[in-house]
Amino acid sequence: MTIELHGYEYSVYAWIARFALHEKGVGYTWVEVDPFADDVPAAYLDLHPFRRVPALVDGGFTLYETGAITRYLDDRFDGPALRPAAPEARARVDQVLSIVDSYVYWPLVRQVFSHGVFAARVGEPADRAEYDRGLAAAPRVLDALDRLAAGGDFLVGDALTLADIHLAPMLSYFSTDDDGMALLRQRARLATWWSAVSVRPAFRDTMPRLPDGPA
């Protein structure tokens, strides 16, 4: 049965989504879904009730929530692990992607990344003052993540884990902005982290194509 992926092609929870999918070695169909749209159709709320993205089919079985279809993948398919087994790693790949969802997403993505990159791509007005909050934001939250990351190629362990995959695509669109990559820069642990996932196949292959600007 193919997997269906419904979700939207700037979003960074379906860019995960995609990313582990790559990792995991599964085949699937995308199937483009704009939230933001005034006529969402009807057939995407009975999957996802709360007008959000990504949502996965697997067959007769439908899920929503990205940390929910991440760890469905993981032990639905062959294939790498994305957990380690130890109670230590594990407890620390669900923080980071806690932290991800709770400190990350709005003032890294929503707030640097739409305000500072993506509005003016698409033509859309920015707010400054909403920019400024998130880079104000940032460096208490890159401190805490520099200060978790295990110094390698991996945020945990010595191998790939839910917790790269979650963070990766968000500090990608954060790091889209100067600024933010700069803040990224000064921090040695999550720079060499950062250096090593952002190279990752599966990464690449996945990665949003942004537009670039208005014509």
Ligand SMILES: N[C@@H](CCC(=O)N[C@@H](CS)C(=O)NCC(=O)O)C(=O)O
The other form holds:
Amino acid sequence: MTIELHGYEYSVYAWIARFALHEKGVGYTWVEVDPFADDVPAAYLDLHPFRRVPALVDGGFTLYETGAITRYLDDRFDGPALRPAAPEARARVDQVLSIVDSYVYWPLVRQVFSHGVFAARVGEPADRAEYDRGLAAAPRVLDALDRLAAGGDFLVGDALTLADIHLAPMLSYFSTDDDGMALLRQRARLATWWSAVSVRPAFRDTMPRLPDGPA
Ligand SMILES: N[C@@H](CCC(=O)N[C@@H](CS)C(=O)NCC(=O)O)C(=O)O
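Show the same protein again, this time as the form predicted in complex with this ligand rather than the form predicted on its own.
After this comes the whole thing, all chains and molecules, with the earlier chain placed first.
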């Protein structure tokens, strides 16, 4: 059965889903959809009524919401388990996924990365006030993650989990901004984790190629 992943090439959430697919060793077909376009196809809105990416199609089963997608992939397919069995560790993974959605994505990606890096690369106007608000919010988010991090190569326990897979793409985008990278490097446990996760083949193979800037 062919798996389809519908997503936008620069979407950090679609990157998370690709990263999980690669770590599980699951083949898939990529279908490009730009959720910011005026003309998102009606067929896609049937897959995702909230007009976000990604969405997964596995035969007759369709699914949106990245956390649901990556948990489904983990349950459905062989390959390394991406969630620990112990209740405490499993809860910690779930906690990180929720933190990523609730407190990381908006300030670190949509404010710092989008306005500090991405807008200039695609020749769009950046809003400096949005960037400043995101950067001001970042230390509290990073401090909380640093306190939760196990202190080694993985956020939780001694193997890769969905916590690593959900956080790494977000911090990758954030750290393309120089001030973002400086803030990340100041947190010892997060910095140790970042050095390990950011060189994983599945992370690098699924990393979006950002445009260099307008021609
Ligand atoms: N809760 C959704 C969030 C997905 C999301 O926000 N994706 C972004 C791209 S990274 C998007 O589609 N944005 C379109 C928009 O904001 O209009 C999930 O977990 O999948």
